[in-house]
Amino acid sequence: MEAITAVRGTNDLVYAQAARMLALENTLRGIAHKYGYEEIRTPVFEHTELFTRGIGEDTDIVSKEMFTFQDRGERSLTLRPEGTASMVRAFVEHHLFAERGINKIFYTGAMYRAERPQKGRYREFHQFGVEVIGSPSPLVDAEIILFNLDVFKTLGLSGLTLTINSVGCPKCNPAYLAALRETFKNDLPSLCETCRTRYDKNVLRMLDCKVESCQPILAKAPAFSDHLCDECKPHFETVKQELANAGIQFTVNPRLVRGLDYYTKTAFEISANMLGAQNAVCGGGRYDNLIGVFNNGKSFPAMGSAFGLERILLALGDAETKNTIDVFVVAFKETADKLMPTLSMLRAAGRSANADYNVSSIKSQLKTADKLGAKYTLILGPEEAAAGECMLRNMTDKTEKRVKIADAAGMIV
């Protein structure tokens, strides 16, 4: 009989691969509740139109990468894949607009898409994402990248780029867009089947084209920056400000589009150089107008930023991380009845605890507790347990002393 193995694609974390990603999540979670967000989670599964309505039916996500399927009732229902979406049904659905005038949230878990995996890029993916929702201001904007530096800041990450753009407003897109299908009408023979298709559908898709032969064309499209409004240019301007002022260094991409059509004004998107092809390790923009898709018009600014967790776990590198327990029991044969009273009542003090419950040598279990990156380890000997007694041995510096069971958790330290 053939093995099942994982679906392609997808990933067993096992042991110290499941530590890495819980360690990153918990880093993550700290320093978005130094800035003030708090979580939401939303299902793994949605009504497809909310990502067809929301991200926008020509984007390569829409087209070519949902996984959809029908349930019983005929409804057709895709795993997300991506969070802001999800979170802004969340938002309006639970009318979370009326409870503060800027909410502050932040999701992690699991997205899904349909792409040829590689190493950086799965059908299964996490992801980590912060969003602002409720001030046009371009401070807000400014926030959410040194945000996204702060973790890597944080996480020890360096050879860093990042790359920022404005892909302006519903006011100068009108003339943006019909600029670039001035200056691609007469290569359009040249280009690739999907750029054609998307000249006539959603002309500033083009830029997120990844054919290479494609490129020296789309290389000539003219900057956004020459064609946005009143409004999006001094935003455009402070959110450089902003940044030059913090010392950050950045570049202007005018073809950074990223691949969602929900994006106004900033796009941005940071990369790690180490990482080759697959490089980009978050990104993120302002999207003022999607509320607005699903609450019958009414819309809130808004910003946000995503992390794709498996490509920081690469860029960091194959550093261990080694799940620890505070202490293992060492029972001998005679005093195995006293293990699991033992386990209970430092557990019951608040220390993580295991054992070998075959009760195997002792030198068999020590070994296991080095392994499981014990603390300590309590041994049950027959004479000190009869006397309610245990050897307390600190696994680091290898000293031991003769306490009272009762003591023992209060000086596991």
Given for the second form:
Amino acid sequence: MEAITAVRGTNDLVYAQAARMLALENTLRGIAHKYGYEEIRTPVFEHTELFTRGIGEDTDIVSKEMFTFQDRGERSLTLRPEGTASMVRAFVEHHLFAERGINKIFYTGAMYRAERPQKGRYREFHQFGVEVIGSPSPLVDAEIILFNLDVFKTLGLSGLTLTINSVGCPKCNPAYLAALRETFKNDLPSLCETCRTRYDKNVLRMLDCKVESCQPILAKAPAFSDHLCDECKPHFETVKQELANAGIQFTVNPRLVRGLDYYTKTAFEISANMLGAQNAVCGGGRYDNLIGVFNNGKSFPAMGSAFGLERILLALGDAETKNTIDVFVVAFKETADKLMPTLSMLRAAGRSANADYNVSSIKSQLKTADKLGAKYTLILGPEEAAAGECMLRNMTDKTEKRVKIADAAGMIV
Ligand code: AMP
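Please show me the structure of the same protein in the form predicted in complex with ligand AMP, now that we have looked at it in the form predicted on its own.
Entire complex below, previous chain first.
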């Protein structure tokens, strides 16, 4: 029989790898709290319509990458490919607008996209995202970008490039889309099939195309900044000014549109130069009209961003991480009855403790203690144990002391 393995494009995080992911999530949580974000947790599957209406039918995500299935009641459900649509649904469903003027939300969890797996691109991956709902201010856009950079600074990750753009709003969009159509009208025969379809259906999405032969043609795209209206232009200027005031270097890429239809005004991406092809470590943008789609047309201005956690871990490199425990309890056959009470006593005192329940040879138990990264071993020798005592060995400096079992927990530092 063939062995059952993990599904293509998914990863098991074993021991130290899981610990690295948890540490990263905890760091992100800590920084998010500093900026005033609070967590919302939502289910990993949603009604498919949430994503088709929210992200846009013509996007790569919705048209090619969703894991969609029918439940037993023949409802169409989809494993979430991103987090913003769910946050918006929760925001509307729980009337969070009634609770406070500006909602600052963070989320973390697994996302699912049926992409072609390669290093840094998976079918199940993890994002940590933030959303600020309720303010049209460009200061919010700048703060989200600064938050993202703060995270990388805290993690000690350098070699990053910040790229920004403004994709306008429904007021200035039509003129830009017309300019795009005009630019590419004679190029259609040379463009890929997806570009040709998008030319008619959703011309902005053409700028998302990754096909090599389309790139020289798409490079002719006019800059959005030349078409911004009198609301979007000063908004973009303020975002750039705030970043400059904070001493941040950035590049304006007039073709940066990002793969979701809901963006308005600011869009940005941060890439880690050392990652090669899949180098985007986070990205985001403003979505002033998305909430209206789910709230009977009444929208709330909003902006958000998301980090790709696997890519951040890749960029940080394979730093040697080893899980540790405070104490490993070594028992002899004669003292096996003391094993469980000793473990319980240590844990009740707040120490992490483990043991070899098979009570193998002392040599083998000490080897296991080493493998588990035990800081101390507590050895229940028959003679010591009879007197309510044990040997406490410091595994770092290899010193040993005979102490009362009851006092051992307090001697572990
Ligand atoms: P997006 O939701 O497409 O804006 O992506 C935000 C971030 O999630 C990206 O910058 C990546 O770091 C990460 N990401 C997106 N898709 C994948 C994937 N298939 N595998 C791993 N990370 C991903």
